[in-house]
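What follows is one chain in structure tokens, specifically the form predicted on its own.
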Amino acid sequence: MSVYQATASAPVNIACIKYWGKRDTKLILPTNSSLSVTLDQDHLRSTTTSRADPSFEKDRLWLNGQEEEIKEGGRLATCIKEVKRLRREVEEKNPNEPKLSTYAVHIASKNNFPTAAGLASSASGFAALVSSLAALYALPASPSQLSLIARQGSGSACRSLFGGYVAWEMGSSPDGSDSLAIEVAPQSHWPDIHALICVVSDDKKGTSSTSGMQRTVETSTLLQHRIKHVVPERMKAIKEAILVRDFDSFARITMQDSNQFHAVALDTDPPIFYMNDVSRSIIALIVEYNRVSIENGGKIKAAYTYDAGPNAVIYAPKENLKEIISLIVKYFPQAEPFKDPFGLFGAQGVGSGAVVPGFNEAVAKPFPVGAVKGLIHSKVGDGPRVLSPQEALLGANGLPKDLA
């Protein structure tokens, strides 16, 4: 008998220009359009595998080994429930091809770092979801079609259906089928860009972004300004730096919109704090870092952002990485080894740290080791890829293997 699986992985993209605030909350519609870098999925992604079965009696999805609850019309089922309209569009223009869209699905997924710690877990889990549904039913949908329906589950998720640079555009249309995701340029447009991303907390969040964001759209009357007058700007000011690989110009806009969207956060009522001083202290020391540079003819080498979360993501030319990692190490000892995927620090490993000359060591003051718990050096990476057989998370009795 055929078995009717397929296993896909996605990747997490973190925010340039930030997406903050909705205008439908259940079509998940935004009020501004936002941009962001996909990052490599060797370190960072979710995995997942869906399988179709007329034996199977209810759709039932597995995240890290926990089975979590489909709660109809919630945006697990709406994501299942719009891939198998497409299917069944399939099946309507083939009848030879089998009906899948009838059968219920099992669905087993995992992520490869903490779930709901800043670290965009939805965003990368509902695209892997929707692209095995997608490989599963064998669908002729592009990948902005896709993020179409990527973003009725998580935003954010409509992005990581690309690789390198991205846009979601918000669109206008009331029922959501131009507020989609768009290519601004692939991974190999530009691919020097590496990611340092400082784990602060990965604990779960204080405030939610679902019901922060909707407090900020309520309360918050510079949000109005950012969504009229500022972003429309940046968004295009962004794309142009991208497409001719402007470092200087990309830096300055992301750390701009990253202080606006916190702005935004604390202009809500009550205030929303993502940030603690641990992100505060990794700013100050950003900013003094490109200050040097600055100061000695030199442009931006560095860029921080921070999503509703304290966790930091340094943006920067990978020739830079060293020195930041270095930097970040001095003022943040780790309590274990930096794992140095890109071999930087050779047999000696990055040591306790070090500043480059003309630093102005009180920008900060150091910590103790464990305010910054991991460092995870990445890069820009490609979308979402399809699986071999072997890396399937569901055993043949179409229950996740890691329950057996």
Given for the second form:
Protein chains: 2
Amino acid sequence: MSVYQATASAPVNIACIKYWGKRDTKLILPTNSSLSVTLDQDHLRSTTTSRADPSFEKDRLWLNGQEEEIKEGGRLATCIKEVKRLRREVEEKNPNEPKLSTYAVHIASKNNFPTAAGLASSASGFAALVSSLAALYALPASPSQLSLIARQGSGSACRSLFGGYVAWEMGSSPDGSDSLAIEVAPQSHWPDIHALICVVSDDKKGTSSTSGMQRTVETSTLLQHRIKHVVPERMKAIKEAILVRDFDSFARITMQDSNQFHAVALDTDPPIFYMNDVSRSIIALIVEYNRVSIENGGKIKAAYTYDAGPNAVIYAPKENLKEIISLIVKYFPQAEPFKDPFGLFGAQGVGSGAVVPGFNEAVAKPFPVGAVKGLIHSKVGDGPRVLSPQEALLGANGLPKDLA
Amino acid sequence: MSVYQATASAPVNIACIKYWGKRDTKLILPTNSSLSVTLDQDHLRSTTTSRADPSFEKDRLWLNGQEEEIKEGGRLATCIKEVKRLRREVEEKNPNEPKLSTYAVHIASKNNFPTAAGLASSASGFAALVSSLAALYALPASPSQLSLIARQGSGSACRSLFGGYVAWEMGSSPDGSDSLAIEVAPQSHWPDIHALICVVSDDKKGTSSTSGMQRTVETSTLLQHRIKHVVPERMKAIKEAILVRDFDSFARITMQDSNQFHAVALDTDPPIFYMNDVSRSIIALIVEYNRVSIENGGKIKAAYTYDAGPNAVIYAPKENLKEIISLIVKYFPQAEPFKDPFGLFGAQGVGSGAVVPGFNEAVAKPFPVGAVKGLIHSKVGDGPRVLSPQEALLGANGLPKDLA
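Target state, the form predicted in complex with a further copy of the same chain; input state, the form predicted on its own:
Let's see the whole complex now, leading with the same chain.
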């Protein structure tokens, strides 16, 4: 008897033009388009194995070995239902195909980064889920078509269906059929954009992005102006910057849009804060780092961006990463030695950090160890990968190998 | 020989609708109208003595005993020149009046609050300057007329020419002749609005409001929407709330506008932050305090507002101040016993603070002593006062009594 099983991994993406606000909360249709960079799966990824079998009694899902309920009408159930619907179309066209759409599925998923890191795993998680089911069902669907389904799991998940530089076009159709991800440029177009994730410790629980963004839609008197007048121009400009590999423009727009997203969060009633004093200090360091470069006739060398939490993501061309990591480590001493995946620092390591000549060290005060809990160095990466059977997360019995 | 001298004091004001942005930086004409509450001079005030004498060689000014240069064409020089111009009109109409406008002036000013408190002293300072000169010159000018002059010293100073609830109407004339303060309601109309100033410690030097607001005008893509569409509605609504003593609406608008001011500061490039983690925590406490009240069928009990710095000002009806001070002290223990100018706590003092029943204590974490350096309890107060000769700051020799 055949085993119908597939395993796929999907990447994390970090937005440069931020998604904040839904016009349809059920279909997850956004109030504005957004754009992100896909990060390398060698550093951060979700992996998912899906199996269809006539012996399974119901659809089941395990996340990091822990079974999660698939609530009827919920986001997980919607995604599974939609992928099965596409499988059914395949079966109807090709009567010889096995009727996998009629079988229940077992799905096991895991992230290679700790939940405590405060990195949103829903984007890579839903992208991996949809990718593994699409591989299981051998769907003839493009990444954009699959992004329509991943979007209904978690909005920003749609952007993780592509590598490189990805736009989520908001679309205009009430049924959401044109609210999908497209590739602006592949990883290979501009491969030397690196990302440094600064994992920031936070004492407070932030407002969830799902509830936070709708509170902004309901109460901010600035959001509609952002949606109608600011984002469309920025989307156009940042796509152009990517196509001509203009880091200066890319960085300016990325920082401005991060700031504006947090501005409309603050314009919410009651206000929403995601950045804390550590986040603010990292901004001050990057602003000063860029100021020194510009004063010396150079260009912007780094761009910060913040999602719905205090973590900073710093985008920069590869050649600047050594300076940037040295700068961050100087103000935010690390408990663990910096994991140096690109071998920037050699055997002696990053040490206690350094600033570039001319840097005004008074723009921020040094923080104690632990204020930035960790640093993850990554770069622009590729889209979902179908993995070999050796990497499957489900055992022969159809249950997760790492059952908690 | 006659001594021509007058002493006046003027109050601090704290805005509910924020002034942020100039359309004319020389005349200090704002991009939007604003509205403030004048605080009681018994707690916070600037006092100024002005003397005109034919023996004086030039205009001179001392602030807290330290001589300050009166730069030609600067803000101080402009204010002095404008008041002298009004005096000249008086002299031209009444030839018997002494020609004080032809004499140089000596001016001594002091604040009764430390500069380190981070409270803007320019508003009360310029209001006291203009008030003392107007008294010296026996000008037949209304507070609104004097506010035109104080505005050219420091924009928000124009609002300190009145007690109670004061609007600065932005006006439309290019010469600034209609950009002045008006009284929305006197102190006596709604005398039981109290204010608790939480003086917050800050490690960083903030961006000065003068340079910060112009950077916002130049770079924020949200500011124009605020100016054109949000503030005019809020000005109308908060004036109505004041006239009918509707604290609920007053508080909502005050908090929303504080948040929006900081939102446009954050939407500036590079971004401007004035609030820090302590400021954010005070917001969280007030939001929770109001939530408990509303959940129990009550109304909003307190409103926070933040100017261009981390200090919180909490407005509330008098009957809530005991709860509010207890709340703040619980999370922000004080090194010094709370100065209790209204005798709320009796002999046993505020102790270690308390929360109201039903309060979710997890909304903020307690901070160490010193995070809030001090608490100043005040209330809505009256406008500038002309003081007796006994309170003069200049000695018989025409120099400050407390010369540094």
